[in-house]
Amino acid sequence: MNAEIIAVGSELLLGQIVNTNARFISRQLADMGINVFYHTVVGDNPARLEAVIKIAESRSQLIIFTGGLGPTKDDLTKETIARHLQKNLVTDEEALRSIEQYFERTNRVMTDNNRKQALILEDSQVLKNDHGMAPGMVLSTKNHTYMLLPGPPKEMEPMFLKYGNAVLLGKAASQKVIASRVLRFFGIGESLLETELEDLIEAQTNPTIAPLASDGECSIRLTASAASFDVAQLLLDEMEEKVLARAGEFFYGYDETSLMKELTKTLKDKGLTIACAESLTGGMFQQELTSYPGAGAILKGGVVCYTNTAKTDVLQVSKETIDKHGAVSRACAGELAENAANIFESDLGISFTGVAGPDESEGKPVGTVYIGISVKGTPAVVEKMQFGGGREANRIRAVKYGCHLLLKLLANSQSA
């Protein structure tokens, strides 16, 4: 089964947004062993959209559309497909109810064009939208399968994972099983990691090995194909063992995890609480931590101490420390971490202070970062780092290093 992904939306052709949907779906299809041979982007224009559909039908069996399911007049994906396939659009009662409920729940006025979102292609199978209003749908004809998904990634991605996937897996059942596994690394650069694994990468056949770098992290995607899921997993296990024998000390997790996710899991498992003092990072560490449900059991609280007054008055850093060493200093980071843990009565305290940029501060260059970690009742450990990125990259990297340092500390305390 060959697939083509058609994104509908003039905002893509105007360069207002990037087509991340095509990437997301391609990756999912690759995992299912479905070949994607084309991506197409076309604007909100019914004639050009229909022409593109005809081309797609001539070369692909599975055609996945994203976008154009919204309430406005320029949303015309399902209308154009309906006309092209001579299908009616019918109201899906469940989708209509869920749209009505959404408006009731949020006390907003429902307009007529919202009703349009509950229309689906007759004979199609509805894909529920748990994060928005427009339902997706799948229609199979003799030669083609058409899948229509909403444009916003926040709606499309969960819909695809929860409902779309299953429909396609049924259709792809006769294919070989493709399994993949992502190994995540922190603290090693992509080229160094690639050098460590050079002979494995050179000799790769099955599983394949694809290194990828992003946001200061590296990952390795292993993809194996086999007659059964179990055999594919075995192939992945073998290759993973070889990779980790070379670079295991930098490995921190699998697949869609993140350093913060690993940290929250570890803290939860050990029943430990944490408090934060964020200068440089301005709340970024805590906002990421609290993006996971259940953060309330881990995070006792924290202070965003962007000014020196906040550091001395609220977090009780001694004025002498700031006068003598500055706010961006080992001493200040240490006191911040210790005092945060004391004030919020937590097991651990972490602090971030540094120079995010664009200007240097206290005579210290952009990218200077101190991270303090305190285990309640003991003096803090402080790490100094020098980053080379821009303001936002430096802040993101600091948060990742903070997670990394805590994970290392907690791993060591376990083995002790």
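Since the model is a prediction, treat every value here as computed from it, not as a measurement. Residue numbers count along the first chain shown, from 1. Definition used throughout: the rigid core is the maximal C-alpha set that superposes within 1.5 Å between two forms. What changes on going to the form predicted on its own:
The Cα shift for P46 between these two forms, taken after rigid core superposition, is 2 angstroms or larger. Once both forms are fitted on their core, the CA shift for F344 between these two forms remains under 2 Å. Put the two forms on the same core and the Cα of T72 is off by 2 Å or more between these two forms.
With the form predicted together with another copy of the chain in hand, show me what the form predicted on its own looks like.
The next block holds one chain only.
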């Protein structure tokens, strides 16, 4: 059974909200072994919606709609589908009672247009809405199955999980399980990673291999189909072993993780603390680190030291260093990292200094970055980077490289 997801709502096309429903439903269908080949977004226009429905019917057996089931005039999904399929809309009495009871409980006046939410396609199976008013529904014809779901994720997701997936599991022609695993890499470009895996990608059948890139890092999504979850996982394990044999030195984690998340976990596990001195990044490293629970046990403190005065007076970088080498220098980054660790009495210190852009500084080009890392009581190790992005991209990449360098340092100290 091949599926298509149609999101209805002009607010999606205007960029006012993000279509998270399609992502959620796609993941659920993948677990059932139902292929999703198309995502479509259409505005609140009956003619355009019907045109989209006709296209979907030509290529998909399962068509899932989200949105357009509410009480207002622009909520027209079920009306358009009813006209297209030459079906009547009938009132679901249980849904109507639930809507009436809601208004009674909240001491609000129920306007007539709210009755519209209780309308369903005749001959359809109702999907109860436990978190809202408009019910969902499933209607099957000879060649197609149509599932209508509400737009708000807080209504749609529990409805699908509790009622919708049971209906689809019974209709799915194949009981195969589709499992995916994302391998995350840093320090290697997408093109080089793809080159390293070129023969595996060209020969892929099951599992499939899909390179992805985002925000200065890249990942590989492995997808396997099998008769059971355990067999699918075994296929993924075998392919992962082949991939990591080629690019394992750049691998740092799985699925929805991030470099900072992995660093936070590693520091927690090792019982280590860190302090920061941020010029280039302006506190971005600390902001991201503190977004994870338990950061209070890791981060001892930090200073945003954009000016030379802040570097010398607060973080005790010598004026001689600034005068001789400049603030954007290997020497300055080293002192910043060492002094941050000493001042805050932390196990580790990290510093960022450089030229984010848009203009050069101290005769150094945009994208020049120095990252210093100090283990308390020892001289700092400083890495120089040369990035080629814009101001914000350079700052983001610097933070990621800082995490990457710390993870490498901690991994090497553990192996040693």
